[in-house]
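Only one chain is included here, represented as structure tokens and corresponding to the form predicted alone.
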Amino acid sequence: MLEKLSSSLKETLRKIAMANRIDKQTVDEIVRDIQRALIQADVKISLVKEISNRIRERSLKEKLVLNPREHVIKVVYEELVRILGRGVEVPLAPQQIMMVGLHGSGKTSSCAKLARYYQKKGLKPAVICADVYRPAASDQLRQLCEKIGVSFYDGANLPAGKRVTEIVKAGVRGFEKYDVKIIDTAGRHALEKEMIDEIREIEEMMKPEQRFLVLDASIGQQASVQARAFDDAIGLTGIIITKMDGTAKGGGALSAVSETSSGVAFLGTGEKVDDFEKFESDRFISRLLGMGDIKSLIEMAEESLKPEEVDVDLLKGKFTLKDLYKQLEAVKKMGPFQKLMQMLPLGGYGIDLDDQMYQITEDKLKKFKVMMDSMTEEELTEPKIIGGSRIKRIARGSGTTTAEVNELIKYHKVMQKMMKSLASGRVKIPMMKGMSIGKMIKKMK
């Protein structure tokens, strides 16, 4: 998720927090840092200039409600939300969705991801493949749908030479009792007249409630050209930006789309069918800045975990080694650990998670369990008593090394610190000189 941009912006926030005072010189330096970060992320120069001017003017002239540091961070947050695209409301209700886009945009896989999204929300989706020009498209989409248990139709039962509109009509009729019907239209290598005419014909015939354009994030600012062309043809209701995990141009794609009449509906963040998320600009920017996205984290937990798998005692700040193991088991079900940690309001401040902290593999979890099996009940419930001699004993008893036991202890301390911060209702950040990010985000709403 735009890792380089995120890293640069977090560093900018750190500079603001460390500043002795907020004056014109400090603001100018902050603005220059933000300009570099946005230009590297392929955001249009005119937008970079616009946000620079607004940050500079608001930071120095607006009446302060927060302290000066919090005020500048609030301004940066709000201006980034404004330029990096707005989200669109996607109803969780029965509907028809038409998917359009060029070859290579990730449209076919996005159809399956979108079906999976609605499936996890408790709706019954079905997918109709209306691409008769590329046989591999039908095969790929069928396999993806079978993998997630979603019904699929491609007109294979119709006579040879069937028209695309006939396939769509038969598919929609056959899936009449399904909640969400997703129509995958054919793509082309360019904005060809034949493709535009075909999607217009489908749109006029079916009148789908949603018309989503799928864009590859790597095209950057060129996204606006495609968005305008498809919008003129069928009137887009939303845009899905794919491959946000592997490009430096994602900022360009987001900001270019924000200039059109269409908003961003979803982001594709990886190759797996669950690497797909609803786009909300405030959440997205909060994560870019290291302010977290607790709402998304809670939603992921609700979708992935049973009630008994969530230990409510953690919310009271109690966190033992037993709790650690139980929570890591639950985390494995929710998705990539690093992605989850990005949703917590850590921001790299106070709680330092290096790359090693993210590498929680199944093998490591098994070792952690073996080590804990070698501990006494007192050690499991009061980890702070584990010193040098106890570490040696635990290592001998579990067939591991003292370094591995120390790794477990270190990891527990980091997680305990994080849990205590979350339980307190705000993340306490020493480097931020007492600033409450939780309180600040509330004031941003």
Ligand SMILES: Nc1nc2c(ncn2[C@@H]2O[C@H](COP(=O)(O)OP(=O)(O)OP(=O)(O)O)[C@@H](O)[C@H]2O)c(=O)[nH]1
Given for the second form:
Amino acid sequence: MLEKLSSSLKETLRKIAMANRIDKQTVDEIVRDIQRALIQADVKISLVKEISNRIRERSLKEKLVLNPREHVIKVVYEELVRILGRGVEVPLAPQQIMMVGLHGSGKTSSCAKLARYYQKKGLKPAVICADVYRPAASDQLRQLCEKIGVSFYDGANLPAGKRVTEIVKAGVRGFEKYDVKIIDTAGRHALEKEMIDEIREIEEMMKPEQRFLVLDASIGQQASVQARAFDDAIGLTGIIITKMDGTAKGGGALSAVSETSSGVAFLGTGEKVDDFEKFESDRFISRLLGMGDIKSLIEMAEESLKPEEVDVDLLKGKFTLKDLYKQLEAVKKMGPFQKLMQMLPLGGYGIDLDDQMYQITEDKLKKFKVMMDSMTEEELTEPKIIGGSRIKRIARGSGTTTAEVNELIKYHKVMQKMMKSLASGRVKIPMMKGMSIGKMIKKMK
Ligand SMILES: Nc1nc2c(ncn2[C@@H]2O[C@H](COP(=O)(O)OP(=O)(O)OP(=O)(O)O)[C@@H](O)[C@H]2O)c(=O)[nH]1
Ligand SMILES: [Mg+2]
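Based on the form predicted alone presented above, generate the structure block for the form predicted together with the ligand.
Below: every chain and molecule of the assembly, starting with the one above.
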């Protein structure tokens, strides 16, 4: 999905991490890369310009809370989230949902996907087919529903020549005991008056809580025209963009939609019924950037920078192996170590870690923990006392080598020194648990 955009943005972030300094020239370069990536993904030029200006402004003028590289990454991330919109709330409650959209946009498939979504959340969905124009329409929907064990109604029991509104009314009445009633409607080739009249009529009669427009991602920026027209007709509550798996233009549809009064609710990412996901722009961007849960990382970094959050004991200059251990645990809790390392501005130290090196680093940390498990209480609190014979014993006990134990001791010394510098106020490093570990690792390389 949007692979090209994703890989260019990842490359840009890597450049930021590797930059020696964040100055005007670097920011200009970053902005140019982002522009190129967004234009290729079909995002509207005016939006691209806007995001460029904002990144330039914010990167250079905003007061720094994080270090300069992290600050730029944060700005880029927040601005990308902003152009995609936040996504819309989709309540997990009993409700009626009406699906509208042009011919072939993916309404019928999305009805089944949506039913599956609610089913997985523990609600009981049912689907009503209100497409009497295409003979195969009801068979298609019935088959999809049968596959996932969802009840289905198409008015087959009503007299011939029934109107769409009668079918919907009978269906909703019949499914009274169901939580979520999803109504599929017929598509047309264009925004014709009859189609609009028909969906208006259904809308006025049923007053469905949700009115979802289904859009094919490959229409790109055209998305906003359609979204506006349907919004005028029935007041949209959300948009489902389908076929995200098959186009490089997904950025166009996504960003165009965020310009309308409605936002993206779901994404269709394939033909199978489970190829469907709730849209949350921050998650989506994190994934495009290949950064795990960047939002929580940024929040954590910011929080841990607040003065009152600083661990006083650490700053007193007494930094034991146990403290180191605690920090390692914190790193673990924060999720995949590799992702964290990728977030760190390693470039400033001229370190370019490839994937394999990340892996070794994580293994190394695991080993450190095993070694610490082989130490006595005294050794853990007063690492100074660990001399040659103790090192040998610890290595034997933990199945490691003396060189590896030495490395841990050195690791601890560097960290302790950094803590002391921090306490004296000479050096300012982010107190993010884990960030400091990362910096230490870099110093050791
Ligand atoms: N690859 C991919 N194909 C999809 C996706 N969503 C729908 N399709 C395919 O697109 C085609 C049209 O989907 P439908 O669900 O029938 O579209 P519709 O809007 O109901 O079409 P009409 O009822 O004719 O207006 C089908 O072949 C689907 O399998 C998606 O997210 N990814
Ligand atoms: Mg259909």
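The structure presented is a predicted model; accordingly, all values stated were derived computationally and were not measured. Rigid core (definition): largest C-alpha set, two forms, superposition within 1.5 Å. Positions refer to the first chain, counted from 1.
Student: Residue 39: with the rigid core matched between the two forms, does its Cα shift 2 Å or more?
Tutor: No, the C-alpha position differs by under 2 Å between the two forms.
Student: Tell me, please, whether between the two forms the C-alpha of residue 30 is shifted by 2 Å or more, with the rigid core used for superposition.
Tutor: Moves: no, less than 2 Å.
Student: Can we say the CA of residue 48 moves by at least 2 Å between the two forms when the core is superposed?
Tutor: Moves: no, less than 2 Å.
Student: With both forms fitted on the core, how large is the C-alpha shift of residue 381 between the two forms in Å?
Tutor: That residue's C-alpha sits 29.8 Å away in the other form.
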